[in-house]
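A single chain comes next, written as structure tokens; it is the form predicted on its own.
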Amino acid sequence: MPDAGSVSGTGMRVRLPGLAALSGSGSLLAGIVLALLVLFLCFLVPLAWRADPYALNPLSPLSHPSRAFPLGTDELGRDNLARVMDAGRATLLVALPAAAVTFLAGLLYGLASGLGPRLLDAAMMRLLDAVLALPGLVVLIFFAAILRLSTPSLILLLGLISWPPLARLVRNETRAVRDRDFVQAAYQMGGGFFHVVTTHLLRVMAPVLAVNFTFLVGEMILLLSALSFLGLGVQPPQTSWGGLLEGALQLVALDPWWLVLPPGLLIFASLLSASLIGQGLLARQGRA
């Protein structure tokens, strides 16, 4: 019987695209259109549309939508859609650094248990086991709630408290791989160890890595927005994603849908992005 993805006749077989290809380019293609258009609102809308989002309008508290504010004022009268994209420059500007020591923290960590002694190996995988049984989004709450978080330990703090899973995954993949034949030809011909790791091992992994290190940039906007949220992220007169849902969730007797909508639908669409991007990598690995 033919496969899903097939057409037989007498004597020809043709193969057609499978649904999970076309599904996989798909998802990747909307990801990366959706990345682009969060990316463009951000750093390049405000090239254009230059109100100050810090500006206080007396004269014009809690407006709806019009030509003169886009996005509407909030309840001090400042331009809603200035506040929109200097949030969201914040937010991205502490994400995706998070995203990277993360996955750098990962990376290394499972690197050196992967390749260690077998006693080395061991010791390292007990204390991410002791690690992983951590709430992570309650010790972050914790050290957020009494550290003074300026913007570069808020990034130090968000990419240091995840980066066991994918350590445990860096290890899991180094350990299939370092006995393989190719691996143990390239040090027999005189191949260092770095260039072994560098050139060998991660390239073999580096589709695994690039699907994670999407899935890590949704979890950093995530886990912010939620610190924010709180309180604990982003601290004034700065603000974030998150910090505007708080604020227009005070203000909810007052119906003020403008305040609330642009920050849940920016950070939707960001994970979104980042999920369908992870997606499509993903299919497209499957593929290959």
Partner chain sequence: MTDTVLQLQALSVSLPAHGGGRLVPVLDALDLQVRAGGMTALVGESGSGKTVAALAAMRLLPRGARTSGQVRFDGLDLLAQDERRMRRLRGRIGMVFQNPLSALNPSATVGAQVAEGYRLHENGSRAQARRRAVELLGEVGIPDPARRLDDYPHQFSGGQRQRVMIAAALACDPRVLIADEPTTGLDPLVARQILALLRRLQQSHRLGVLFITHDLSIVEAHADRLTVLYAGRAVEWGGAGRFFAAPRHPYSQALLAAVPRLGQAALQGIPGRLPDPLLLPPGCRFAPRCPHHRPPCDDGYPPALGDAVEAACCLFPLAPPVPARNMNVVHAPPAGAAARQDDAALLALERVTVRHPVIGARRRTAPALQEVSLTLHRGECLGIVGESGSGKSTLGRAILHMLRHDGRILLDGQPVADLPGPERRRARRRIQPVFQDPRESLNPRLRIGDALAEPLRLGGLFDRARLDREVAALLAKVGLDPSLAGRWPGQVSGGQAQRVAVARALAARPEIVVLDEPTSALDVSTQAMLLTLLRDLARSEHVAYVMISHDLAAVSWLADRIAVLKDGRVVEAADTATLLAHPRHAYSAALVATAPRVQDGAGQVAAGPVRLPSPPA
Second form
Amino acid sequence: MPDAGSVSGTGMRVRLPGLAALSGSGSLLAGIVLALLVLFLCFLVPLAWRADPYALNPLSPLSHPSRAFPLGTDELGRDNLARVMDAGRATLLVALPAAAVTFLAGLLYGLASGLGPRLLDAAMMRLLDAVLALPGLVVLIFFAAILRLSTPSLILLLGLISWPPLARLVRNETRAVRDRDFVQAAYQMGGGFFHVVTTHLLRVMAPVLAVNFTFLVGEMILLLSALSFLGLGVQPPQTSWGGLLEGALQLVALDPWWLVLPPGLLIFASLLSASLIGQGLLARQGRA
Amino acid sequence: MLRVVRARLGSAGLSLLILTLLAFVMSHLTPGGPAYSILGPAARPDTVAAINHEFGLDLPIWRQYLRWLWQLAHGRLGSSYLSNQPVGAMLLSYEANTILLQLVALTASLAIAFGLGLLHGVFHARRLGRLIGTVELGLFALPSFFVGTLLILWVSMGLGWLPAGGLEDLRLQHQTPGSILSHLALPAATITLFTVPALSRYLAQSVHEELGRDYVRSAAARGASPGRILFRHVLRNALRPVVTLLGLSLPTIFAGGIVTETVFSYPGLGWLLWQSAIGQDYPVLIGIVLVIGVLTVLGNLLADLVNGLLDPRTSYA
Amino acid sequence: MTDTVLQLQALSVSLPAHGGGRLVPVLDALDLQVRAGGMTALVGESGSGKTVAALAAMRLLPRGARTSGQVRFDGLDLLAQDERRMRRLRGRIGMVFQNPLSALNPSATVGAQVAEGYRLHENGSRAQARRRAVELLGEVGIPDPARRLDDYPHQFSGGQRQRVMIAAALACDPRVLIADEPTTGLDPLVARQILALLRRLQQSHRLGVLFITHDLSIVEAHADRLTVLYAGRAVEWGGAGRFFAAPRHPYSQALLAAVPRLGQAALQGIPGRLPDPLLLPPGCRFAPRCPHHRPPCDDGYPPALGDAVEAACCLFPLAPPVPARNMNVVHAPPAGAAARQDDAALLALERVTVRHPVIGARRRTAPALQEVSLTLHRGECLGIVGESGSGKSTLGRAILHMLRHDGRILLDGQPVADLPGPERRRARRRIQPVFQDPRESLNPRLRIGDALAEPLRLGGLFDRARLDREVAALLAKVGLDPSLAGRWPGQVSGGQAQRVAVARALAARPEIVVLDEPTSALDVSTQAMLLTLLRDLARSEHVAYVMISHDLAAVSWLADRIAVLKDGRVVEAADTATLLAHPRHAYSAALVATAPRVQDGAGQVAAGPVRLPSPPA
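Pass me the form predicted together with its partner chain as well; I've looked at the form predicted on its own already.
Everything in the complex follows now, all chains and molecules, and the chain you saw is the first one.
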């Protein structure tokens, strides 16, 4: 089967669906700056701006941004800036661990499949096809509807839904590297399985893995936000960016642009920074 | 060819089987269940029992599963817990709306992505290519629910141009083509914005890679013009990975539609999926997942077929 | 000359540096003529600028390239034409590239590609174009051309693909054919056939051929004129007969001496490496590597001594060296002659058969190796020669125990496959590989020092200081500077990387080293250096070699015995001298007949017409 993760015909090296258009270091720097800004807002600004995101101010519902409420208030008069920051922490504290879970699951599955005997490989790839046969969001909605999601189970679910593409990539890379001459030479000089994996496979795949991890972080933020937007992700009263947007959509007739833009732009900024960093890494590798 | 079809059907069938099985097990392990969803948390136990009996929910779980599979084999998907309508009929009517929306969006996406991707690929490292690449990157990071909300906020509410939603049923008599189009415009635009960057970027990468191949130089050495090289030689090879991606991502594009349909309350399959997920309407939920599974298989098969036509090296003997 | 069909005059090219910015000069004031019905060879190692010259003549250089000088064709200066006219002119100059598989569009039929030039320039109808394509394919020797017209490139063999490329280049009856390394990557016998085809076309069409190659031996019999490029500049040009008999530039001489030939006693490489095009030496570009270097050489680029027809750019041109005339194939002292007394075979293959598992194929494929039996003694060098697909690499991998096989492989009389785990590992360490592509055989993410330490660590040495010492000793052993230990594989030349690979193989203290095409990815000068090194190491390290190659001359230079492999079987195995003098099998005879050999001094070459036992590829 033609695979989106590899370019056949070039032979030895499996490449990512390349996104090497933008110049490398510029986009890497921009991505890192953007990521730091988002993290700064979510984790450090709250130390200075100590408004309670859940405190009601019945006297000033839906007020425009002002000195007292820099990003205005929602329909219950809650401070929007505090809510956006709180939602950001909730989103990132689910999405980042979920990306880590996905990454580990994909890496281990891919390595096992790529290094295992042929029968195991075939069985694992078949299973992977089965998991891939449905889009992640549909499966996610399906399970989110059935299960009551707590934060840990949400992390686990997100992680367990999204690993297959990475697993396939790792498996294909592993197969490609496994047959390269320096791995053959390592076996010939008495290297065992563990030696080959640590000295050669992981080392060679490290750049590809780094790029994919950054893309995964973006994907997780997107998935979680979509799920929360649909009311199935992070559960109230806890806020999240997706949840805030959904709440704003309910009030859309009242033109609450200050409730729509901040969470939306923060999701946009997070996704953009993940793409920029991933792309910057890719471009740098292309040059090396 | 048959072998490919069989493999695809096999893995899709396997995945659907796993999924439905899991769904059954879990829906019965969770407390409450549909009876409470229908009757509310204060329901009397005997009413709950009656409902459970009516839907066969008091049977052992494996018998429920087999019963459901048996019904499925006969084309019966059961009926909705919430509306009591047969699931099959519901799916068909909502599916029609989704297909209409997706056709419009996909046509627009393909047209835009083709032009953009070609330009991006040809002018890869030059100013125009970089510009397109930056635009793609930006669009890539815009989630459809944000775009949809903004469109409602600015276009529907602010300018009052297009309706924000509320399409009831396309087949109702009073729907004029103009009204249908006006209801389609914003959701289709949202889906298009979501689909274009990935497609065009992929095409660009593919075109750029093909342009660097030796056969391009051979054709140039024979005196072929740049246009001829691009359209007669490169395009056919460059489209192959794009077609594969398109086939693989048809269901994902559809899933992108879930959020969009929900934003605009567009009565399609995605919206129905959301409704039944919120309401824990298992028969409908499972029915939709089945439909999407079938769509996935069809998408992949279609991609394989088209690629077979594009690439002489694959022979389906 | 009135019948000059293509003439380059002071052609200079600069290419934009990788990553943009500066322009790098890659070709400097090249003069060259191609005559109707003649073949001019442009010879140079990689990085010499020879391909750039061809692309510049056709105006096919990448964007941003700067070209000056003139390319005269048919009374026109090609560099002065606008792009539209240039496109029309391209049909009248045919061009053939290296690696025909990638040079042909995989998803267009062969017929369409052959006829493309005709359709573009002659405005023929579709039916006429098809007729023309059949005619052309027939002319280049594709059997049953009418039937093969609608086939795709992947359905042809390597040699046939190159024929197809030639047919496509001939579509508009060109007067000049530029062939850029058309035989590289092809088996020697197939390469000879392609050359014979070019020669035939040259005569029948009065076609002028510009033949670009790194391989002097391949043009020896065919070219009538020759230009040698070094670091972007022509160092010597003239008639081929004169050149091969009496090369005058030290680089030309060194290059000739570096080509392995049958019956050659000494092989000399050229130490050093090509200068960085941004840091060219002020004077003669070859001066830093030249054995006859004298102070005036650094003052300025030496003028051409001679005229436009015959000249060498050297202040101190040399008298022709006295060639080693060992016509009776007096074999050089075998690498391990002294060690051969030991009677017991170190390695013995008994009826080894390997079948490649073919995924999804219903047809049973012929085994890659069939009942191969061979022995290797301590300190001996066994050569394995065969064309691609003959199973020679499979044989190498079987010896390294990387493949499942039938039959037995005995190391010191013990079947390695039957040993228990740890002992089998130890046994495997006694056999070490050196692969063809040095870039592939070193982990790109492991520094050279770490790559060399890897086998030492696996051998149980962990002390940092001792490891460093051992690594330095290994580097010195293969003639490399110890400072290389801190570099990445991407930062060294191909020849250096291959030396590192040899050092790594030696680090495990093996008794046998399997050399799988160790020189074929290297330039001629580097190749000779490596072969010499390998021979020296055989003596000093007391290792036995299994050397696998398609290049009989290179193998014969190193091997005590040679086994000829064809279609997975050993068709002949004999002492090197015996095999070269009296090949018994027809296939071995063809190999011996086509291999380059030491000349008899008058510039005549012993490669006569070749009759092949196999059907034409």
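Numbering follows the first chain given and starts at 1. Each form is matched to the other, and the largest set of C-alpha atoms that superpose within 1.5 Å is called the rigid core. It should be emphasised that the depicted structure is a prediction, and the values quoted were computed from it without experimental measurement.
Open item on the list: Core superposed first: is there a CA shift of 2 Å or greater at R175 between the two forms?
Closed with: Shift of 2 Å or more: no.
Task: V196 C-alpha moves between the two forms by 2 Å or more, core aligned - done: For V196, whose C-alpha is compared between the two forms after core superposition, the shift is 2 Å or more.
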